[in-house]
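One chain comes next, on its own, written out as C-alpha cells in the form predicted alone.
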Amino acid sequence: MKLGIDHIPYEWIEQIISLSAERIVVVDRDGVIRYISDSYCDFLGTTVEYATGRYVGEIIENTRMHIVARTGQAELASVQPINGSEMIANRYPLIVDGELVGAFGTVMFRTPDEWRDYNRKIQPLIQELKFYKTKFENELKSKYSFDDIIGNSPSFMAVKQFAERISVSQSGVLLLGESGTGKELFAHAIHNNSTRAAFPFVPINCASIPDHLLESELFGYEEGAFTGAKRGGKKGQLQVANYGTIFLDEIGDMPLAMQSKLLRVLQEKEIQRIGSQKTIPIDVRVIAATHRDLEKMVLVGEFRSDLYYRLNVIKIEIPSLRRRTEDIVPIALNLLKKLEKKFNRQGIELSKKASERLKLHSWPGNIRELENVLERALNVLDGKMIDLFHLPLYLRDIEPVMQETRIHIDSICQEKREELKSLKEEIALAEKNTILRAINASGGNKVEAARLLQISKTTLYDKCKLHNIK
C-alpha cells in the first residue's frame, strides 16, 4: 500500500527538516516568510518566532526570494553572501493549482560548525579566485542598477518596470531610443538584476571599432592567425563574457558580414577564433542597442532580417527626454550630485528660473546634452545656486513663448521625419508592393509572376528573399 505525506506525523516532518543538510525558507507572493527552519534561524542569529511573518529582506541579507516569488523564475546554485561568507542557494517558485503562490529556498549546510569546517577548506580557494577575478575582470562589472535610473513620468516608469521584470530572464534584449536616452544605463541595470550578475558584463561599441578589427575583437584569434597576432592568441569578448552578458551598442552599425557570424553564435551557442578549426561553446546573454530604425534597415537590405528577429526577442523603447519633461529637473539634480564629485563641490542647487527654462528646451541630445549643460554651468558658477544666466546662450536668450513654439515645431518636425522615408526606402517599398501584386495576380504562381514582371525566375526569388516575401 502506497502512503502519502499525510500519514507522516507533523513532528516527524519537523525532525526530517531539521536533520536536512540544507536550511529552508518559504515566502508568499509578497516576500513574507511563512516558514523558516530552526537551523537557518540559528545560523542567522534569530528565532523562528521573530522571523515568521516578517519581510524576507529584513531577515536574510542579499536574498532574492521575493524576486523569485514575484517572477516565477527559479534560480539554482546561486552564490549568496550571508554573514560575510558565500553560501550556495537554490530558489524555486511555488506553484499550486497553476497559480504562483510564493517561493521555496534552501542554502547548504546544517550547522555553523559544518559551515566553518567547509569554509576553512574552501575559503582560500575562493579568495584566490576573487583576487584573479578582481585583477583581470575589474572593469567587466555592471556599474549601475535600476535605482540609478531616474524618472517618475508614467511612460518612463512603465519602461523601467518592464525592464526590471524581464531582467531575470535569459532571453536577448533589444534597446531602442535616441542617442543620449540612457540605453547603456538600462543594459547595466538589466545585467545587475539578473542571475548572471556575478559574471562579466562586457560592453562593445560596434560603431567605434573598425570593420576589419571587429571580428578579432568579438571572436578572438589563435597565435599566428595573422601578422601581428599576439603570442598565445587572444580571447574574444564573447568568450570573456561567458556566463555573463555582452552589450552590443550601436548594433545597427555592424557590417553585414559580421551580422551573419553573430547570428551563428546566437543560434549554435559557440564561437570559432580566427585561425582555429575548433569551436568553443559559450553561454552568453546578448543585449543590443541602437538609435537607428532596424526595421527600415531590414527593408532596404542593410540589416539581416534573421538577425533582427533573433535579437528582437524582448524590445524596450526608451522615451526621449522631451517626452517626459516632468523628469528633467529630477534628472538634473541627480546629475549635479555626480558632477559635484568631479568638481569637488557640495550643495549645488538649481534656481526656479533655471529649472523652468530647462523644462522648456526640447533636448535633442537628451540626457547627454543635459549633463553637458550642467557641467558648463558649474564651470562658470561662483556660488552654489545655478541661475538662468549660468546656462548657455541658446537656452537663456530664447523667450519662454518662443521656446514653447520651438518645442511644438520640433515635435511636428520629428513626426514628419519619422513619416518620411529615404528615396532608397521608398523604391524598395514600391518594388515589394509591385511583387506582391504580381504574385496575387498570378494566383501565387511565382513563375507566372516573374513573367508578368518581365524578370527571370531567379531574380524574383532573390527579391522575395530580400523583402521577406514568403
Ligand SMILES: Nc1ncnc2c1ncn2[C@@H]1O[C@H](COP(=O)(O)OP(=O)(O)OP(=O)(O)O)[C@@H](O)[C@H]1O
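Numbering follows the first chain given and starts at 1. What we label the rigid core is the largest C-alpha set whose atoms superpose within 1.5 Å from one form to the other. Keep in mind it's a predicted model, so treat the numbers as computed, not measured. Compared with the form predicted together with this ligand:
Positional change of residue 350 between the two forms stays under 2 Å at the C-alpha, relative to the superposed core.
Shown in the overlay between the two forms, fitted on the rigid core, is a CA shift at residue 93 of 2 Å or greater. Here residue 190 does not count as shifted, since its C-alpha moves by less than 2 Å between the two forms after the core is aligned.
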Contents of the next structure:
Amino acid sequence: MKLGIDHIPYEWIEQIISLSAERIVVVDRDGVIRYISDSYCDFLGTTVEYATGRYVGEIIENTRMHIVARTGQAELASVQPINGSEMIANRYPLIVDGELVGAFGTVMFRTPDEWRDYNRKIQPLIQELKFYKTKFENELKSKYSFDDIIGNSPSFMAVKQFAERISVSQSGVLLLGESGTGKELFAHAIHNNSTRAAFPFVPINCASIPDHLLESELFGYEEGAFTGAKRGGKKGQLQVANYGTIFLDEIGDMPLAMQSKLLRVLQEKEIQRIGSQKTIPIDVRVIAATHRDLEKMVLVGEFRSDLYYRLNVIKIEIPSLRRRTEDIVPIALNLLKKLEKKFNRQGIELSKKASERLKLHSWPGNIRELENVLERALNVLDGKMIDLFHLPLYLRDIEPVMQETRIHIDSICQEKREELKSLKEEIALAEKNTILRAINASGGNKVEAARLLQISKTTLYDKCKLHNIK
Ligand SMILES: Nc1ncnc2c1ncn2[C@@H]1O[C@H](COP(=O)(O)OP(=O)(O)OP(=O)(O)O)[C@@H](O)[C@H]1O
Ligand SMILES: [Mg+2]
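Form predicted together with this ligand structure, per the form predicted alone context:
Then the entire complex follows, led off by the chain already shown.
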C-alpha cells in the first residue's frame, strides 16, 4: 500500500499549509493561480476567492512563477520586491509523472513581526551592496568636464574648443602633449561630453602595466588560461568599457606585439579572451595619449604605422605651459582653490612678485609642476599670501638671466625645432628674449623690468640698445 498525504484529512493539510512559515502559491502551466494561501493573500491585500483562477502576474508583483512553470527551471532564494519590501522567493517546477504541470512558489516571512526581524538583518546588507555598486559605477565614470580645464590664451582656447567639438564624434582621438599638460583631463572631458557619457570611462596606463600582463588586462582570460589565472576567468578592460571609452594613456609605451593585437580590435571590433576561441563583439571608443614623439617612433620602427594612422584620426596637441604664459596665473589661482579645500584653509593669495616669477619659469613639468610648487608653498605658508620666499629654491634663487637661458635651451631641446647656435649667440638670444619678457611682464615699464631682472636701470637701457629693443 502506498503511504502518502492522502492518509491525512484534507482539513489537516489546509491547516499545515497555513501554519508553515512561508506564503505559498501554485500555478499551472499557463501561469494561472490554482492555489494561494490565506497568509499570502493577506500580505498582498487580496483574497483567496479573488486571486484563485487569475493570471499570477495580475496578483503578485514582480512574479516569475509563470516563467518557472514554462521553463521547468527552479529559482531559489531570489529577491523579489513586493509592496516595497524585499522578499525572499523560492520557485520550483511541479513535475508529476515526469511531466511539467506548473510551479510552486513560496515567499518568506509569515508575520509582519518576522518580516521586520529579517528586514532588520537584510536591509543593511542590501544598503551595503547598493553602496558598493554605486561606488564601483562612479569609479568608472569620468571625473572631469571641460569646465575644469582652465586657460584662456588663444592657443589653448582653440585646442579646447576643437576638443569640445569633436567629443561627440565616434572617431578615435590621439592626445599629444608634454608631461603634465592635461592629457588625462582632456580625455575625461571628451568622454563626459560625448554620447557615451552614461557608459564607463576606463583608463589604462600602458606604461605602468608590465608587458606580460597588459594583454590579460585588456582582453581578459578564461579560467585556467595560464598558471595563476583566477577561477572563473576575468573580464578584460576593453569589455568593461563596452559602449563607453577606453583611455590608453602612454600609448607610446605599448609593446609592438600588443600594438598589433590592439589594431586588430580596432579593425574587427571584437575581442577574444586569452584561452578562448569565442569572439566577443565590443563597441568602444579609443582615446590614446602620449608625451612621446609617435611620428619619430614610427620612423624608427618602434611604433606600428598602421596603428598610428588609425589612432591619429583626430589629433589634439595640447600646448605646453611655457607657450601660454598668460594662463599661468589663472591656472595657479584655480589650483589654489583646490588646495585650499585639501588643506582646509581659506583666502590664500598670490603676491605680485610671486606671480611674476611663476610667469618667468619654463615649467618643463607643466601644470603638474605648478601644482607641486603651490602645494609646497602652502606647506611653508603661515599667513595667507604666497610670496617669492615661499617658492622652491630653483624658482626663487636662480639668477633670472641664467634661468631664462635655461628656459630657452629647454624649449629648444623639447621642441627639437631649431638648431643650436654657438653658445655666445644662444646666450645673447636668451638675454634678448628675457628682457623682452620682463618688459612685457611689467607692462612696458622699464624701471620695473630692471627690478624684475635684478639689474640696474642703466644696464637695462644699455642692453636694450644692444639688442635693438625699443
Ligand atoms: N588646463 C588645466 N586646468 C586646470 N588643471 C589642469 C589643467 N591641465 C592639467 N591640470 C591638472 O594638472 C595635473 C596634470 O594633468 P594630467 O594628469 O591630465 O596631465 P598629463 O598630460 O596626463 O601628464 P602625464 O603625461 O605626465 O601623464 C592634473 O592634476 C590636472 O588636474
Ligand atoms: Mg597622464
